[in-house]
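The data below hold one chain only, encoded as structure tokens and taken in the form predicted on its own.
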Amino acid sequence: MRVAENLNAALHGLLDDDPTAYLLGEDILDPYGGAFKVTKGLSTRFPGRVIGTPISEGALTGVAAGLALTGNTAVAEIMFGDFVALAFDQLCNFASKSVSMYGRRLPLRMVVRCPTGGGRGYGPTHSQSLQKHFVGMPGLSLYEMSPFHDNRAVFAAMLERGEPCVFFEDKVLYTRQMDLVDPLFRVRGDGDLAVVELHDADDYPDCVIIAPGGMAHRALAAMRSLLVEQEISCRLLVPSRLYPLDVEKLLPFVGDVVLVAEESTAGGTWGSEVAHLLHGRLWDRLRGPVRLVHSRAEVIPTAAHLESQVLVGESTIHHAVREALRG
């Protein structure tokens, strides 16, 4: 099963589990079914919940929120994941804040979707990783697709939470297969945390890398290169929820060389702050600071050739891995 099935069935089990649940975005009704077609057959399906909306994000998160607010589940979909920003205000200053700021606990049950990152052509304002703009909110969750992790098991996560979830879906793997990995590797879950090694892994691999769902592919890419090339063995961790990110769950998986991998540009990213967490709880441990790989600071072009120069890679990370190794 490809990604973005596996996301269109976790969206129709929610809408057919909780009756008091609402789909919203722009061009999502059939037969268009979304820009990405993840939610194809949902409106025929289930006709007053899915909810087709004018483009203006900043008004179909208020409604989700309003929906939210009043005890319903609510999930919008941003068509492009660059036009979050038009909704930060609702986010910042209304959602997220809506959860504790009346006196006691509010339950909020609503998921933000947001189709992101490059490597697909789409230019500059709609290609981007927006993830760090939004982590250390108070109130706000932040989750990252995965092929490694089932969404409806994801959706059912955030929804529990009862606090408004940005999750993000980086284009490139709408169309990959759920729990694909090289045969050199095996893919074992951890609740929220996947981990992909060598079947007869050492405890403490050569390197560990830590990365979102959208990266993991680029990593694994480098990890067998590294190892056919050079004997270096890596363990890839992939954690589902980015914010708050549970550290403890990282820590028995790392070793002493550790890399931190993203799409998005350098500066108060997500990885960063894994980084920051990581050194509080093992600086004696590790051989010198856990890497940092991000993309250039540039504008994302639409041609290929030039739109993989700037953006994270598999030779980007392989080099970043030989260089930790070499302290």
The other form holds:
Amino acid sequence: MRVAENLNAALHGLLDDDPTAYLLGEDILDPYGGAFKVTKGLSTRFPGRVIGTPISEGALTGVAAGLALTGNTAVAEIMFGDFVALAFDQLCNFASKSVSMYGRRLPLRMVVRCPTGGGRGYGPTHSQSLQKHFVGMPGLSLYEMSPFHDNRAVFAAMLERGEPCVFFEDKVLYTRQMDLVDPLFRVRGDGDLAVVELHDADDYPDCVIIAPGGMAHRALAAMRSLLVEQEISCRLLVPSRLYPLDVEKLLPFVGDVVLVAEESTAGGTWGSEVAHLLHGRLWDRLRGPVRLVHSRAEVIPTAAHLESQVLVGESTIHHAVREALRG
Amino acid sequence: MTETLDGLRLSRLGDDDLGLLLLIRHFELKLLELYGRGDLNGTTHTCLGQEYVPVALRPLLGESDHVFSNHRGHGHYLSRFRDPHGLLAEIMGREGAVCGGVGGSQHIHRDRYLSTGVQGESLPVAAGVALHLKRSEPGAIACVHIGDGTWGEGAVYEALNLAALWRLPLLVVVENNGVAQSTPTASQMAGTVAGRAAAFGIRHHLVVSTDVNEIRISLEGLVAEVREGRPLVAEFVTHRLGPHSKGDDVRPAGAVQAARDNDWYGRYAHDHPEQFHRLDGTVKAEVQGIVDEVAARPPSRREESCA
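The form predicted in complex with its partner chain is what I need now, so please give it after the form predicted on its own.
Everything in the complex follows now, all chains and molecules, and the chain you saw is the first one.
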């Protein structure tokens, strides 16, 4: 099953099971079914609860918050995650604050979906990974879609939190298969955390890579080439929840060389937050500081050859691991 | 309770309405006094001069309606709940604070009442609430209070578009006091509120009166139509008597004088002296008693689960 199909099925299931669940967004109605077809079939099955909106990211996010405020479950789609910047006030100053600024817990069940990332030639304003801009906001949780986490379970976990969540969906994953890995590797699910490693993995791989969903297949490709060409063994950790990050869950799987890979551009990244948490817990055990792999601090070009120079790819991770082990 | 409405003379109110007007007036005056003495943390925005807006609306809104207030929201809160103790405790950070002292003057949530401190932000949220009400509790409405300055925010227009498009039971109450913090409306708004409402095909009703009875009569039928999914912008031409927040009034003397001349307080005292003086002193003393009692309380504590 493709990741987009899994996500689509998760949304069907959510609207099926929860009569208070709404889905809002631009161009999400059938027959179009969303720019990435993730909402296909939903408006036909759930007319009235799947609502097409004008091009108004702030308002549709606010409407989702209003629905959540009155006890409903609300899922809002931002057509391209880049445009969530237009909903920043609703997320930062309204929804996330409302959970706690009224002196007692005010549960809000809402998820804002953000198709994210580059690699498809959409250019500077349609290719960004804005996760880092939402890190550290009290009352706001960040999740990222992955091929190793069933979206139904992830949605259940997000809504269970009773606070607004932003769900980042790397667009390159939509057409990929769920749970598919190179035969060299196996996937172990540990709730929020997926662990991918060699079948006969040692307790202590040469390097541990922490990467969210959209980066996973690039990390796995690098792990393959590192093994085949350099006999370097790696373990990949894919957390579903980026923030707040459950660092305790990571610790048993982390060795003395750690690298965090993400597609966000350099500077103030999610990875630096992860590194900070790990340094606090593991400083004595690490051979060196946690390495950060991210895209270059540049706008994301449209032309394929220029875009690939900016974004993190398999080779970026491959070289970063070798450098970490040499250093 | 209604006397002849002759346009100049304010009609006689029931003691209940006048008492509420005076409660808000003396509550706000007392806040400025407390700030002046350094007894309060942060800032506050009083609704001095605008008290009659929520008081006029009060019987037009029911318990199932949602009210969204803004930074200048004490009158809205007191009209809805008559809870000066809880509000003052919230502003002073004392035990019994309606939101534990976390929200303060601008961020209050209680029983279908919510205020936030960002201009225009609540309109899309109110649209979402109105959407819920339309489907789950037909007949109930979402009422949002905004000011003239808030019309500079894009969120207002996104929400108005949805309200008209989806026929939401949304009542937008505009308290146009002619000045956005320190910027006169003429310097910050092109066109008019009416013109902007018209652009969305939303009805606009202008209220120039400060007569509570008269306002109610003019709005009664319109609000009933909002309940049926016909959004409304009700614009009150009002006057902010006090500063924007504390001591930051830079308006020309003429503008402040105009606000004073239009103030319901003096006019009502003139038109109905016996009733006014019978209640004014009592309410004033009552507010002083509330201040003394609340100020003596221990500091508020926030719930653990919120931290």
